[in-house]
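For reference, the chain that follows is the form predicted on its own, supplied as structure tokens.
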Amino acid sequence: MARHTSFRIGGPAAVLLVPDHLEQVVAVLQWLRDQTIPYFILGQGTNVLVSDQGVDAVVVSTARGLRQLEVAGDRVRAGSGVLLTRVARRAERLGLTGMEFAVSIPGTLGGALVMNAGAHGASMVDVVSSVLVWDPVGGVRRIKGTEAEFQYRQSRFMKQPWIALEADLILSPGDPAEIGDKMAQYMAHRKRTQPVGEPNAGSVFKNPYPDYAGRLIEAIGAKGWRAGDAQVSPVHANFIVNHGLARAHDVLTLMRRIRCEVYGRTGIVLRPEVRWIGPGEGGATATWENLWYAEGEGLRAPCG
């Protein structure tokens, strides 16, 4: 899995499937359901930390089968495997505003829907009209954007086994030049403030409103901390980078140390934004929905 994640970390998957189109994706999901085979949906792998033991499940990639992108007026219909930056750039070319925030967010639309990805004061909840989902019980159906129950860095997709297949986005007419200027500002800001070009999984912890995880982590002097080849970025304290051969265990070590120190000084419990995939370090089985953003494997207590 190290070859398929932005962290460049992770042991082997049991099987990797890359369906060719939406109908094939659905057929694969239905077959896996009928055979009661555990599975995990993977986009660009930009917001995950995969266990060193790998994933004892079938990994289904959306990179090829869910990359459709259509525009009609101010409406955009995009597959979950489409890169978020591609959606933003297409909107720019067509003079549609509303997706500027997404130009600096790596990953696919599917991952952005699951996490309600956002930046610069905007997020997916602001543009999503409806989502085509696959429900293991009800099959394929379209839900309203409000049914996705988007909240800060979470959605209903984290609470039940729905798979987002595509989404309809409603944008607004705008000046392509102004849209482009705003995107250029966002990209410049990202390059100044984040470790662009180094393997990482984006923000490690969620911001504990009204504070910021990066500020809290920097305040404890964590910038530069290392465990093996994993390091708390000197550029942004809420990023951990892989200097070459980092393991998931190394990242967990840093996350535990950070969380314990922040809790000890402030009483604030930082919640992981990066999603944990695979068995825990002790070998305990973690099913595909047992992801640690809800206090699952890896970080059970502030200083555990």
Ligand SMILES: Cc1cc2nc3c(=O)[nH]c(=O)nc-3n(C[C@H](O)[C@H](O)[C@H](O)COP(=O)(O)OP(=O)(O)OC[C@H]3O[C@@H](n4cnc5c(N)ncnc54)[C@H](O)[C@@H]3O)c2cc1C
Contents of the next structure:
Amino acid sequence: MARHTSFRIGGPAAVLLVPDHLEQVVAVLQWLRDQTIPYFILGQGTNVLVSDQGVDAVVVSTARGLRQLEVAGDRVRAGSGVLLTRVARRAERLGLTGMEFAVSIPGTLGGALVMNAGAHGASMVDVVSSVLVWDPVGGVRRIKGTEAEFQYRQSRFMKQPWIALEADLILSPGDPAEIGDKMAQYMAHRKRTQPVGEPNAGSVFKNPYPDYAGRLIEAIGAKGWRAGDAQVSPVHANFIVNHGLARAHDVLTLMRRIRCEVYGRTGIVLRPEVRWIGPGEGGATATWENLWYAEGEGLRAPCG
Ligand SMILES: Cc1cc2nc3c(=O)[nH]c(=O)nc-3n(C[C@H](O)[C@H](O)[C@H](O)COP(=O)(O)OP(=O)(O)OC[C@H]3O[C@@H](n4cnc5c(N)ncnc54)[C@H](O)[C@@H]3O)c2cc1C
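Given the form predicted on its own above, produce the structure of the same protein in the form predicted in complex with the ligand.
In what comes next, the whole complex appears, and the chain from above leads the way.
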């Protein structure tokens, strides 16, 4: 999985399936459900930390089969495997405003729906009108954006075994030049404030409202901390970068140390934003349930 994640970390998957089109994605999911084979959906792998032991499950990639992108007026219908930046750039070219925030967020539309990805004060909740989902119980159906219960870096997709197949977004007419300028500003800001060029998975912890994880981590002097080839970025304290041969174990070591020290100094428990994929710490077998819910597995208690 190291070849399929932006962290460049992770042992092997039992099987990696890359279906060709929507019907095939649905057929594969139904078959896996019927056979009770554990599975995991992978977008672009930019928000996951995969266990060094790998994933004892079938990984289903949306990258090839869910790439359709259509625009009619101010409405966009896009497959969940479409890159978010592609949606943002298409909107810019067509003079549609609303997706500027997404221009520098890596990953797919599906991953962005699950995470309610956002930046610069906007997030997916602001543009999603409906989502076509596959539900292991009810099959394929369309839900309203509100039913996805988007909140800061979370959604109902984290609580329910739903797979996002495509989404309808509503944008507004705007001036392409202004949209482009805003996007350029956002890109420049990111280049100034985040480590670019070294493998990472974006923000490791969620911001504990009203504070910022990066500020709290910097305050404990963690910038530059190292475990193996993993390092707390000297550029942005809420990023952990992989200098080459980092293992998931190294990243978890840093996350634990950060969490414990921040808790000790402030009483604040940082919650992981990056999603842990793999067996539980106690060696539990991976099932879709614990793959799905194991957000920050082993990181529930602030220390230990
Ligand atoms: C350099 C960098 C900067 C980043 N900056 C930001 C930022 O500014 N704001 C932000 O919000 N995030 C940011 N991220 C995190 C990440 O890019 C987003 O969370 C992105 O939306 C994840 O998309 P993905 O396709 O890579 O998802 P993945 O990492 O592949 O998956 C993430 C989770 O979503 C699930 N998933 C993926 N697709 C589907 C689907 N179709 N249906 C159901 N579940 C699915 C996966 O199972 C997994 O649990 C950054 C990451 C990096 C590396």
